[in-house]
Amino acid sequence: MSTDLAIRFDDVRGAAAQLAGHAHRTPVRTSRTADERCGAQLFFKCENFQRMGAFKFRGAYNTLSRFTPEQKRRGVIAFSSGNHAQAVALSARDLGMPSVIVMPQDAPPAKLAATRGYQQGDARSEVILYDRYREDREALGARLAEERGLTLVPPFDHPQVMAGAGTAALELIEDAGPLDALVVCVGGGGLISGSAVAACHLLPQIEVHGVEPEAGDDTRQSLARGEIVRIETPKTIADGAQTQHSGRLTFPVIQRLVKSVVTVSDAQLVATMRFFAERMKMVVEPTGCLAAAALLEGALELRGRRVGVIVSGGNVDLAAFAGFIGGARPGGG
């Protein structure tokens, strides 16, 4: 693997050491029904059982735990639709530093409430809301960081965030054994880039595939054009993948190491949420269903292979979850 990428396998291995005793080693689960439907052996890495309910804790804690004493004193700022927000708030609380979290006004109520809950006990912590369809969260975060002397930790385009996220794939391969393919959800690319670095180092012949929501296929478009494509904020139930573009650091990794990026519809995500609830007794958020949906709903066929599937998170408002899985069965879409 070329060393000109933002992270190397040693960075992922170092993140694993940094996270030991702080992040959960989440379970790898299987389903005979899923295997029969896909004609493959699927190994689900269940990050919905991670601390704060998503893989994002890995990158956030790996990054914040490396702050200098002065950075810790001043505090951290992050922008996020929910999971990175919760991860940074929880990591900051554990490490005894203040946090400022910039979240969209329409963030799922459960994610907003959890973020505020993790911040309790530090009077200097706060949540700032913005309009994701009219305001630029990156510009807002950068301005507040400058004004308040905070350290900005972006949700995906940061080497330590990427390396921390990659520990999910590292653990999956250690626990499940050799895999022929790895399927990962794609938002800004932090999880898939870190995971691809880990997987391709450990298993040089592995195929890594990404999955985006149909409405937010910026990474698929970017791969086709050979450059980062920016889109309008996508309207999809996969709120964790409502990114407008891949990262400056994540995209070169995706270009180098990811074989394909496919898309699935919101209806297919709902069907997969229902599958996880009915068959595997798991609550999985829409974004967390992206990778599995590509296989279960036929957007990606990997018959006869041993396939790792990262289930990225389970933070979904329970009323919304009940509405999704209790509604009429969606069409193929």
The other form holds:
There are 2 protein chains.
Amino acid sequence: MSTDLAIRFDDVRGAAAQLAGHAHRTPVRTSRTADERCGAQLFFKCENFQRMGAFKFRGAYNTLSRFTPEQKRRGVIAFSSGNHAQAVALSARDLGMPSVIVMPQDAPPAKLAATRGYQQGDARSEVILYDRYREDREALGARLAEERGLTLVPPFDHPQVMAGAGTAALELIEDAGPLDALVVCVGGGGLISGSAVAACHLLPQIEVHGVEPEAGDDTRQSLARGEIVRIETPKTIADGAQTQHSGRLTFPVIQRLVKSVVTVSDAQLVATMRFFAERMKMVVEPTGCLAAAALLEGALELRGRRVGVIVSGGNVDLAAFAGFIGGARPGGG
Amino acid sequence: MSTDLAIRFDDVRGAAAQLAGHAHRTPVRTSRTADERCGAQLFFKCENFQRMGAFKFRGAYNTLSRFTPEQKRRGVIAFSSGNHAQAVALSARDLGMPSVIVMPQDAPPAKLAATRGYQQGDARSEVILYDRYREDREALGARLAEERGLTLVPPFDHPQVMAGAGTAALELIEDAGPLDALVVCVGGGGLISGSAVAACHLLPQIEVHGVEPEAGDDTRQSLARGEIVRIETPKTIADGAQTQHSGRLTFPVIQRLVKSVVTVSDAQLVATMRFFAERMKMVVEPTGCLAAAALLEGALELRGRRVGVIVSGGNVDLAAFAGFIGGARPGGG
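What does the same protein look like in the form predicted in complex with another copy of the chain, given that the last one was the form predicted alone?
Next comes the full complex, this chain leading.
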């Protein structure tokens, strides 16, 4: 692998060392029912069982744990209404540093509560709400970072965040053995870029496939165009993949190492959420269903192969989850 | 351990050898949130991730795999509307023998469908329905067994079923290391008796505690009276623990090796089901919540200890599960 990508395999290996004893080594699970349905042998890497419920902990902890003493003393700032917020808040607590999380004031109350929960015990930490229709998040963040000397950690477009995310694929391959393919959801591209770097180093013949929600296929478009395409915020239940474009650092990795990006519909995500709950007894958030849905619902055929599937997270509001799994079975589900 | 109990540790070790490559070695999971709530260090043995969704596969497969060629040719019969039915059907399919499962005609359609699903591909296998208000299940079963030469496998009161169940505790201790206590749900006593035999052999100082639903505390009563007490079929959401009495083989093991049996309410089971879904991203059936509920809801205090907790299964109808987790939060939950 040439050195002009934002990260190399050594960065992923370094992140794994950094995370040892702090992140969970999540289980790799199999399901004969899933295998029969796809005609392939699937290995599910269960990042829904990661600390704070998603792979995001890996990148956040890897980054925050490398702060200088001065950075640690002043603390971290992040913008997110989702898993990145919780990942930064929890990593900061583990490392004894203050965190400031900037969230839209209409963020789901459960996510607000979870983020504040992780900040408990540190009086210097806080959630700052902003009005996403009136205020400029970037300007607000820049001002806060400046005033308080906080270090900003972006959700995906950062080498240590990408390398941390890649440890999920590293562990998966260590535990499942050689794989022919790896299927990963795509939002901003942090997980798939880190994972592709790890997988392609360990198994040079592996095919890496990305999966986006049908409504938000910016990365697929970007690959076709050969440059980063920006879209409107997509309407999809896969809230972790509601990104408008991939990152300046993640996209070149995807271009180089990812074979294809396919899409699945929200109805296919719901069918997969039901499959995980009914057959594998797991709570998986819509975004976490993307990779598996591509295989279980037929968007991607990998018959006869050994396939790694990253289940990226499980943070879905219980009432919403009950609605998804308890509702009428969607057509074709 | 004296030899007058129905099983010894060697039977559990033998069952583990029999199950290798056939049962899943289920993960042992931890949760800092659970630990903080109980003031103990909990190790959850996730039998909801076992094949067919419950520990019952262990006992059924251990028993069926030891059939003589003649027994295998003729097949197996079991009575159950629950996990034992599915465990026997799936084990029989794996072993290429016919299974006849006798279920009440008002059994949940999902359980009927699941059992028939496991029987697919074997034309000699069938589900036989009976009217539980008019027909005598025992007589029906005896007649079928006689006519067809089928071998009856009971759900818990059988040495190989008990020894198979005990492999869950064996694996838990192998993976979690030394434990101070083990907490196990109690229905007919198959799981707790097998587990106690394994645990007390490996860790002679361990305390084994049982947990029953409040409405069905026959085993607690039996221990107090020093003999098997029979109760009316209890009304509880923990359908796997709706037994009227423990077994002739299981009770003496419980008497000898179990330190206490405590009870939890259905509301506490629902609170625990929510905890598992929200914080540990797992689907756990009500019976599977019994052991954890005792700790998380305060029926059993084991502060400062390393405690193994068996999560016995995850087979709950999705619509019912959605109702439990999506409903109004029960008081104190």
